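Only one chain is included here, represented as structure tokens and corresponding to the form predicted on its own.
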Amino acid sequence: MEVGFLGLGIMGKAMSMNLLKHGFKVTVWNRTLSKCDELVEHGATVGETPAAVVKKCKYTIAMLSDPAAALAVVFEKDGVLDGICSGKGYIDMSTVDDETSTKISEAITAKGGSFLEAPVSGSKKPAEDGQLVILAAGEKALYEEAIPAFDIMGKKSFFLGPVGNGAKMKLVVNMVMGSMMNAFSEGLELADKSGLDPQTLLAVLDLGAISNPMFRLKGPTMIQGNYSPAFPLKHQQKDMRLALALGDENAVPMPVAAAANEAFKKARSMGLGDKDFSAVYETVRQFKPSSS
């Protein structure tokens, strides 16, 4: 089966990779046109422009860093639009809001194609490894169609219906997450700064109630200062803006994640945008006593 794949990021190279791996046919563009030499080592065919990997391939994925760049591939010129027509299907896995979706959706739709979202929940290990979670809503036979490749990519896939349910699950999802990486951060130095070994917190942690894979792979490199990212910090705060703004659209108060918001901004004022979401634990560690 061939697909094609757009946007070759942490997380769009390690899926794409695994489908090549597993005997897809794969058609790739970025806009980088050098992070694809890797995938064509592999086996991956390039396409020039989002519409001819479209015109090309009876599906298209896409996996994108912002809504900004979502609507681009798709509305800009030689993109996704200039290609889909009846019989073809667009699946963008990138997590924006369901406003996004939902124009990129009427005009996938509007010109015949189909259209499914399919956010993520995982980052680079995950993605590496096939582990994501997929949260997926739009064209039921589309994700039909599109379950083969779903099931490389990830560990299981959830169809939440109506287009937009798939972007609002995963926002939610990381509203959490951040929230919860705000919470470690602080508990981490507060162990710290009270004369208890960091160390001995996270193998507490681990054998408690909140035990977690998060904190069981972040806690370790957050303590060395080490932040490489899997999931770049400014993508964490940007998904934490979105999930407020879902918050406010229903009236749901979401104190601890606008604070959680505040924080992640705050370590982005810090040059810390394009390190791991984990960096957030220098906006706490900053603050030093003054030796005076």
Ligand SMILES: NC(=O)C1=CN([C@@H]2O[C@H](COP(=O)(O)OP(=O)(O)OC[C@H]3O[C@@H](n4cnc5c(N)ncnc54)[C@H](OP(=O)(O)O)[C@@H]3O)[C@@H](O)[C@H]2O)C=CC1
Given for the second form:
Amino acid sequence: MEVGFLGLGIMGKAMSMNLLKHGFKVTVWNRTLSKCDELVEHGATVGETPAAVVKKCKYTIAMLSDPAAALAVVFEKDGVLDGICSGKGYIDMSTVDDETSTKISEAITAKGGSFLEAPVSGSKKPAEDGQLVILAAGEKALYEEAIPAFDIMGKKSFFLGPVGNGAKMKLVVNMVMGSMMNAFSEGLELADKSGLDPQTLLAVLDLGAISNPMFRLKGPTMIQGNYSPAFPLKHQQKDMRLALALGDENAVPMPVAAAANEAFKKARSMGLGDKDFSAVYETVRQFKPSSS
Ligand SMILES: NC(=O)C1=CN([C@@H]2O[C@H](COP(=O)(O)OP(=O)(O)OC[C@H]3O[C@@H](n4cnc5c(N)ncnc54)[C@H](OP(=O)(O)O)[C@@H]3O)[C@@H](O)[C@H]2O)C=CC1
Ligand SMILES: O=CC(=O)O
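Got the form predicted on its own; any chance of the form predicted together with this ligand too?
First the chain shown before, then all remaining chains and molecules of the complex.
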């Protein structure tokens, strides 16, 4: 099966690599073309533009940074719209808001193509291990067609109904995650400043009711001041911003998420946007290990 893949950042590279390793023929495109090289070494072919990829493949997956990128790749010259037609599908797995997704869906379907949004929960390692959670919504027939690819990239896929529901679910999940990361950072700093060993805090947390993979994975690296990016902080802040807009639209008060968003904005202003989202710890941290 020949599939297209647009966007070879942290996530897209790992996801398309998994498809290749499991026997899919993959045609890739990335704005910075040199990022295609490693995929080509593993058997991918390169399309010169998004339109060229879409013309070649039955369906094309995209994994792009944000709403502006998702829109640009579809609507700009030689973009997805210039290649899509009846019988072809477009699956956007980027984290965007429902308005962006709906705009893309309407344009694709107006040209006779079918559309699915399918944002994912899970970061670099789950993407490498094929352990993502896929939150799909849109054209059910395209969802069914894409299940063999979803089964390779993910450990579980949900079909959530009409376009917009996948985007909203993803924003709710990441709003919770971003808020938790801030509470966790404050806890680490409070332990340290009040004379407790943060490592012991991690051990205590891991044995109790709020034990979770994120604290377990990120805690040790945060204590070391190692923020090598798995989930870039600028993307987490984008997700907080979009989730807050969803709260605004639905008149849901979200004071905790609003405070977390401010912390991520502060981290961006400190030049930490391209670091891992756990670098938000630096907004409250006073002691800096010499390695940071
Ligand atoms: N990293 C993670 O843990 C997770 C990320 N996500 C979401 O997945 C998406 C991708 O994330 P991730 O891979 O980490 O991000 P990266 O920043 O690593 O990659 C972003 C990709 O978008 C491309 N891009 C950005 N702007 C444009 C544009 N204007 N036109 C064309 N292409 C563009 C980049 O191209 P170029 O290489 O040229 O810059 C790159 O391929 C985001 O929506 C993120 O929120 C979801 C779950 C987990
Ligand atoms: O969007 C990020 C994630 O870890 O999920």
